[in-house]
Amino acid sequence: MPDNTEKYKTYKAQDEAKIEQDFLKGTKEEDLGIYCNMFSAKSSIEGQDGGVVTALLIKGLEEGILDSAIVVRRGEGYSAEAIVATNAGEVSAAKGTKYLRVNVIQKLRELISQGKKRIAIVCTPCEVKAARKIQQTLKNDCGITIIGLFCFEAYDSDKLKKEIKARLNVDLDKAEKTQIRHRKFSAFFDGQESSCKVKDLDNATEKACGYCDDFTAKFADISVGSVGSKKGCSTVIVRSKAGEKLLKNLGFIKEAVDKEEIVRLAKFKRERAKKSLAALNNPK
């Protein structure tokens, strides 16, 4: 590889370092990264995968442990938008998986210059990052946790809609829900799914999601997904005292995970990522 790929591959694992010295705790695994647990939840909160992200964040507001959220809510037809929720009316409004790339990191900046103190930020791995380096700049006592979700890829919206509109003949405008669970993106309709494989979308996903190694969320201090865990349950990895403290009590159901299945994805996407670095650095 040419040398300016070896110093940023130098660089990127002492940031790396740095980010889990300064927020982590935990055993480190080279699929997985820092963790102090994991397991698979249902809250009792209705929502994807079992709502454990809606009921963190309405459990830290009503608790106080939070003063507003960063999440991502729909918003008109099949597109998204990064909001801040300051009670469990606004997060309820806002759950459900978007899987779509939106700017969350420029509401970070605003509720940090607004002087609010306990912030949540609801995002992917490629964001968590973003964030993490955000917090590390920071002097005063301002407090960000960190909810990371498993990301493969995101889409764009316009060409997203192209692609499901071909194969599927719906106006994924109209869709109630959407879901990649197994290697299948599923759209619902009143009830009814439409559904086709996730790699006939290639088309569609965001070009950068190429070069992206981290499927976990590994620099968050809670991640959690669907992957690992049966249908109607989500897996929880907790990275940090931060994230301890927020699911400290919460009444979840638990049960094992299968680990074997996060980190196979895992290594697919790192492994991916790889080549696609390999590709850009040594063209043909």
Ligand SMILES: Cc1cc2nc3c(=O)[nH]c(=O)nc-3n(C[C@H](O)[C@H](O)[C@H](O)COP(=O)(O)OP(=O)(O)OC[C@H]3O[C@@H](n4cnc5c(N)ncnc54)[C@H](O)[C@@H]3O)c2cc1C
Given for the second form:
Amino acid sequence: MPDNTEKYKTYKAQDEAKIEQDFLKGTKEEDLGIYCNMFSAKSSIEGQDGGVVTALLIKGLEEGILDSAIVVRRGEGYSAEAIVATNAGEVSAAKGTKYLRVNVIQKLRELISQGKKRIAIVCTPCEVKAARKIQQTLKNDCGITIIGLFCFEAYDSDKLKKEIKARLNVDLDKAEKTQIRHRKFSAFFDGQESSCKVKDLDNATEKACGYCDDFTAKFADISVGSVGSKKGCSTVIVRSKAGEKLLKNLGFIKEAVDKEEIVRLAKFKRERAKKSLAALNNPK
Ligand SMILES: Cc1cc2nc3c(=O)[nH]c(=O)nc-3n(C[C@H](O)[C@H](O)[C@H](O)COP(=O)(O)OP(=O)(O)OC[C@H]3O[C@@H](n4cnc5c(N)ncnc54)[C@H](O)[C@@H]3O)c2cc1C
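Alternate state requested, the form predicted in complex with the ligand (shown: the form predicted alone):
Zooming out: every chain and molecule, the one shown earlier first.
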């Protein structure tokens, strides 16, 4: 099998440099990407962590900075689907993390073809890059604000449900919330928590995630995650003028983040991707 590692690395570096040059602002760190501000925040909304993503989208829609927002709503059971929200109620109904890979890019294409001009999209790092590629091809004045979620990996819904049933004897379809924190996966039923180690769920992860080297959604306008913040707060990394505009005048309670914790996980994910790619090129 030909080893295309070097060719791939060169293409990837040029591609990423162009995205950085076209959209981002600030100083660059290898594990965090380009950023101009970073803090921990809590909004008045009870979201997955600090409710920051939901608060940003509601403000953006109410102030006319946005005309539509692509979010991910829980479907039947433990499933998820991308939808377009145009008001606070629809955004709120989609709050909370669904630890699944969801295709949000199709909705972005639809909104662009409908002529929407002020779109926000919430997505995991893999989809952030796809959204940027689309944005680079736009020839009109369509503005896209990308909110990237930190992501170590996503799960296959059926496999996850099976694994959780086998380990915890609970039906994930009935969980009102799921949360990954400090290497623990928790599902909540009537406020009661059932949890196991994240490591025990390895068989249920999306296999492509093992090749992804981006933990903090480095090419988004604003990245949001829980790592680096205390329980109930979100880590916010601001990376562009579009990100600053959406954040302006929002009355969040702000604190400093634990940057080392974020860097440690980002490095870990990058090393894992390196090993996975090396194994592809040198199969035993
Ligand atoms: C698959 C996945 C893995 C993650 N892993 C980590 C991690 O390892 N470490 C970490 O710190 N953070 C991780 N996060 C991010 C974290 O769980 C929170 O989403 C983030 O902190 C925002 O919290 P919030 O309270 O501001 O969000 P909220 O205000 O509750 O809003 C969450 C937003 O995310 C959208 N959303 C939910 N699920 C998805 C999805 N699958 N795809 C796209 N959009 C979605 C919702 O529609 C909503 O708009 C992950 C998120 C996902 C989707």
